[in-house]
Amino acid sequence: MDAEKNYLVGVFDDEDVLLSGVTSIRESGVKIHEVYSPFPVHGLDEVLGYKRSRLPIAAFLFGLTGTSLALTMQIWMLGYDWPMIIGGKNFVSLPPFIPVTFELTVLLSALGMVATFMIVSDLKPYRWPRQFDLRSTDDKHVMAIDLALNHGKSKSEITSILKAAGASEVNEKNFE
């Protein structure tokens, strides 16, 4: 069973407001958990400090796998399992291998990332999602703060820390 998780939840109106608010927060030593949009924010992701997506590695790591799975299984089906000449051709010939070797590398790499995707973001099927504030998905920026990594500060000292940051409400939120 999972410990309890307390939040503080600021909500912001406007975005401008939570891009300097995101920027003195992180300057007063408070740790984010995440910061959660209607809408896509431009120069979010920087201001919060993210990293590039390692996705692209994964999926070349899926597509390489698949690519050898299929010529393996092709290689060995035709080739000394089951010789059978095709069209005048030699048992292992690479041109009729392209397609079904082009479709298990797209497919392997698409399962592959959706899977990383779903383990990274921490969704699982049986998981209900959190929803910190139900406004951030209409017309307010929600900012989420794990009180367990912010050892340092109390919780009072982050609410004033999120009002002067611009924040037009601050609520705690707890999950089991």
Second form
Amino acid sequence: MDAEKNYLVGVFDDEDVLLSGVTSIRESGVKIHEVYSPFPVHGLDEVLGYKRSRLPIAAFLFGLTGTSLALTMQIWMLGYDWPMIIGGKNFVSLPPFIPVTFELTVLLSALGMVATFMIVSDLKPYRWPRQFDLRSTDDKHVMAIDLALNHGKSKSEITSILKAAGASEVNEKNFE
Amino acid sequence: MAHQVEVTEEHYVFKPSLKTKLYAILGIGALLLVLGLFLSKDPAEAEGAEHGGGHGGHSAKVEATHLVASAEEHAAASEGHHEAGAEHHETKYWIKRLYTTLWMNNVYFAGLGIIGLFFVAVQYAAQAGWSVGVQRIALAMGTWIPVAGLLMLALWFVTKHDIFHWTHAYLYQTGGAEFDAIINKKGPFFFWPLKGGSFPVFFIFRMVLFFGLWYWFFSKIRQNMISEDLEGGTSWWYKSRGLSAWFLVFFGASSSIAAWDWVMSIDTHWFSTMFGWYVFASWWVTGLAVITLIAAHLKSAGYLKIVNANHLHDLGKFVFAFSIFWTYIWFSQFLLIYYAHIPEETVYFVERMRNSPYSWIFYFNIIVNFVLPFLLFMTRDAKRHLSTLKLVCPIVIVGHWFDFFNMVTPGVMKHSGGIGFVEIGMFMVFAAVFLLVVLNSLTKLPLWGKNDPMLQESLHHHI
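Given the form predicted on its own above, what does the protein look like in the form predicted together with the partner chain?
Whole complex next, starting from this chain.
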């Protein structure tokens, strides 16, 4: 058993207890690795101290790429590479280009966001997700505490902090 | 519930200082209006000399005028068909301009009233919980419906020949000098069951029916809210939900037909199958901006404690999303007509894009109603702060006034329309009266329903 990969897992039954528990645990100096929950708990991000996602910035940049790609492609194709008269309009006329530009903007920003999200959250094929407690997909909120991040405190000390914060049980978990 | 939040009831007080401000706007608007009417000179008279001189450069413009749906009168006048009867009298320029701006503003503000009710109905039908704090603001806007209805009916009888070319009887006289085959075919839509050119029974019937039923739905839902305030329980909410669903079905048809009747029929030859949705989109986003703006002002005045940044965020998202929706409808209508290149359809846009008093408004419309709200409301924080809401919502409200201006005015005033003291003054008068009516109505009920079954959900709303 490798001490570096030791986790303590606190199980919470109620989301209100969890929310106040997270605050008191963080105040006591214990660093929380992650909280798993069967449904979105409003306000959990804030008490965990998570920063705002920068995904919208990525979406904007991917969208901008899509816009410029679509416009460049259409202007080059219909204006220079293979000019065609359609409905008596100019070779390069903006209005008919807008639908394609819009679609490519949406497509690239959507695909780009999915890719960014997967890279950032370390999701890839053959990467088996680590389950701290299967009940986190059913009716329990599960808090994982990485002992490697909490060198100053002993297992029993953290366990009592978790219990005091309202955890109904505290288990140990190893991944190997 | 695990954690019931207790809140105290709120009542809006219409402060005399605010009333004075609105009366001041009303007064300044009326002054500008009168001043503008005195100052207005008919540009067509000056242009008439040029027409006679036969300027070569003008021929394209004149040709375009010939194609305009309702330009027949103008064209006929310049060709010397003046013998068509007593109906063909020339109204004075300033009267025509006054009628146009009256009609345009009334259609615009009538839409805001109906959208107030529509907003309430959508919240009920969608079983939305977040909107409890702003629902009564929207409901108060519905008070404008009967005012707009009576005004519109009266205005129609006063202005009909000046605004609606199709009201002229000579267009329907088969074999007559000014018989118009296209308008004659559309005759039954206005005049059924009577003959074309007589009294437009069907048209007036629709106007009365729409305003009547809208008002009926409004009073029913309002009555349910009052009962809910007094008695509590969920039964009033369920009753309102049922009513709202029926209202939405009726609104789906009536808003579209109203747009054809009151706006599109001005350019009688031209038609667009998307026009009903286009007008609806314009009304809807403006109405949302008005609701948001009133909510923001109430909030800064210390009211609406149950409305927090999360609710403002939702309102901001609504305005943001429907600015894009309006642009989508605008562009779809434009692109199909642009691409099909059928002269009698294209002329509608040519008149607005290329001709002197309107072309800047045409492009300005896209900038204020799409580019600015899109960029200013893009970030999350922008939608959560009162300051940005108070900046963007007026832009959208004024922007869509320009949108309605460009729908109505070119069809009536031809090349002699424009925006001056008359139009600005009239907008101020309408806006002041509208706000006086709406804010006065807001004092009659509590600012939000203390017995609303969705209240707790709204208090816990978090996004």
